[in-house]
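Coming up is one lone chain in structure tokens, specifically the form predicted alone.
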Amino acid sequence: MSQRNLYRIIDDNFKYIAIAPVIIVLVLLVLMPVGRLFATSFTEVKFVSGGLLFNPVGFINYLTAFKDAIAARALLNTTLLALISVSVEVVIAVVLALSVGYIKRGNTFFRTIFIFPMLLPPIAIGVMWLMIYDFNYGVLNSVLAFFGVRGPAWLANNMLAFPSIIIVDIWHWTSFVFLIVLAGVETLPHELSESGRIDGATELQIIRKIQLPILRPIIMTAIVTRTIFAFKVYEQIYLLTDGGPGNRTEVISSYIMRVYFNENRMGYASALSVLTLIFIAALVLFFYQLQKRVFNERGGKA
């Protein structure tokens, strides 16, 4: 083959040679895994002579997970976490992230503060947390006891440990919503909002009539990206709580870390981890198929 046809080949075909190393990073690092993760689900792993064996037992674990309370118990409370603190850092993100647009002078110095918590690592943020809810020496209660009032036990309490868990992570995220949001806000047309106030629109407005409906795409993807990650939530239930007391805090990435290397039950792990996938994608879709249809009703009423 001489030069000249080798360079005509690879003109041709730049585009499939251009990406395929992204298709070979994605199929080693992302589809491979996957699949084992699902084959390895219709399986009993067993340790035998220093190695692993696989027994096949078709859709047992699958079934022995529609059947466990602990397992149902644990996505409720992964899914009640990352509706409330979704929709709360949401909200805080916005007001925020608008708030310090209007800002002239000294935005930077509330950004730095805002995106702070972000920037700590996530065994940080436990280790501090900790400390303000501890029982007896922990800030919170001393601020309490300040004014006369006993604290409670707040992660130990059947009442309170869940609701402390969600106040730890909205203080731990709403930063990243924010970060998102505030990054709209820079590329909001200012010229609209101009128009509005010479025609006697008040601020509120503006921002409800102009500025949340240009945002609206933006704040749909913080919102995806974030239910995401709220599913992924591991570091703080595993310091604060260890998913107790009983199983008040259990989320589904606690409970299969458990199942996996405290009782060595990798088949009913990936099985878990699978159903687990498939519930965040169906997610992912949903709120895809929302903001398709919003956008619809928007183009219809336009």
Second form
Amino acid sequence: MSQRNLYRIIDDNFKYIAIAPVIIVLVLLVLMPVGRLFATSFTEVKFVSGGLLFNPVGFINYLTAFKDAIAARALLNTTLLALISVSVEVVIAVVLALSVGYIKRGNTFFRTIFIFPMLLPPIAIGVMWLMIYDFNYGVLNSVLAFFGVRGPAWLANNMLAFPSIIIVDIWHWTSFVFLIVLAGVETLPHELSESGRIDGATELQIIRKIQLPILRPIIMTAIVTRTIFAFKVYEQIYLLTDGGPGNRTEVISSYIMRVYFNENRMGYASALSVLTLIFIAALVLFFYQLQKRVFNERGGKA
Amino acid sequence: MKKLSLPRILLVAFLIVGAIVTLLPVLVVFRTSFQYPRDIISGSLLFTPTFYNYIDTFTSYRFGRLLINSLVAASGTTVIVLAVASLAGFSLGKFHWANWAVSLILASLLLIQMLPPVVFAGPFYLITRQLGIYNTPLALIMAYLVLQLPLSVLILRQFAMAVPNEILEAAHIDGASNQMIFSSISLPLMVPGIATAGLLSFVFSWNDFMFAVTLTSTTKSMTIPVGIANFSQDFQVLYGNISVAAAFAAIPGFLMVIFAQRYVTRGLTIGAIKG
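Output the structure of the form predicted together with the partner chain; the preceding block shows the form predicted alone.
Below: every chain and molecule of the assembly, starting with the one above.
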């Protein structure tokens, strides 16, 4: 084949040639591990000299998973964390975004600060809060000591550990919801709010009756994305509580990582991962349908 | 000029409180990094600033090596992501694809993005061991491609779509091949998109901890986040060193929000909404 012919062939099929790399890379790098995960989930992995031995055990790992109280606890904690932190994040982020939209001066300054947390390494965020929550040297207990109060062990206390983790998550991820909602706030049509003002509406009425309804789809998108992302939570838990005390802050990721790499029960951890995979895929599908229905209703009304 | 009403004052007060709450944890770490270990323990507000922790972290713990490892893994990922995603973005954004094909590709990308990385950690550990690339930057790059490609393709598709068709058609009529149209006409016009996807890929790969801790084992390829975790041991936390490491880990995100905020906002909005 001459070089000229090759050139022509690339030209004629460029559409397919250009998309091929991403498909090859993702098919290899996603299907390979997922296939591996499925295969491993039906085995018990033994460490023998010279490597790993995969003993087939059928569905035992899955049966174990459904009777595993810690796994149930991890799923419950992750779901609670997702529900609580996302609700709080949305409220704070919407108020922050509307406020930043209102002010003229200092707009960029506040925007920069409020976006910052989500660009930090999660493990560094863990460090920050470790220095705040630390029982002996933490900022929080130092401040309390200043007022003569003996602060508790925030991360080791049965009652306080989970709320403490939720606060970290809110601090971290409000930034993401803020960023998305702000994108909507910045495209709000001024004419509508202005005509509301001329008709004598108060600022609060303008926000409730005009701006929030326009922002609803974007807020909805932010909630959906954030809720699904909340199931990824790991690093802060690893650094701050490692799932403790007594599994009270255990989440899906921390439990799977522990079972896989610390307890070396790779087969069982794989089964847990497969269940997580199915659960998240179902969640994504559910939200997608929900969103479609909401958008259609809105479209129908307009 | 609007008069200062009560709601307005409340609003600004709310913003200032929000800013303080956001900045405080960052400042705590920054402050600790300049304190002698004895000052950290004393808990007093006054202290003599020092570079002791910085010097100690670099000399006693080979932190420079971790810094280089982080740079290699993050930039390696970014280069590959950009090459692959700009081609894919161009193909999806500028050629006609059947509806089902586009939906299938976009839905797959979104789903991959939504999956918790933990489901990949175990299998990637086994696979990289088998391939003999465990504990090398290549293992990390492989994992980061899965995490960063979907968003980058979505971003670059949007930017490719914004390239005016007239320019491409004119080039086509002049006899330019598709590969020439891509490399000499589209690519230069997609530079803001390439910057957006590149910066986000770099920062998020740099920030990763889960794969760094599972796919590396020694300072040969360990990255900064793993170093941070190692400074927090079972019985004591090396607060001085850990704060220095955290400060360095935060640099890319910090630079990005200061100097490239437009790109961050644009890119992440595309990822969440337009996909």
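Numbering follows the first chain given and starts at 1. Because the structure is a prediction, the values reported are computed rather than measured. Definition used throughout: the rigid core is the maximal C-alpha set that superposes within 1.5 Å between two forms.
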| query | finding |
| --- | --- |
| Is_shifted M266 between these two forms (CA, 2 Å cut-off, rigid core) | yes |
| Yes/no, I70 Cα shift of 2 Å or more between these two forms with rigid core fixed | no |
| S41 C-alpha shift between these two forms of 2 Å or more, rigid core reference | yes |
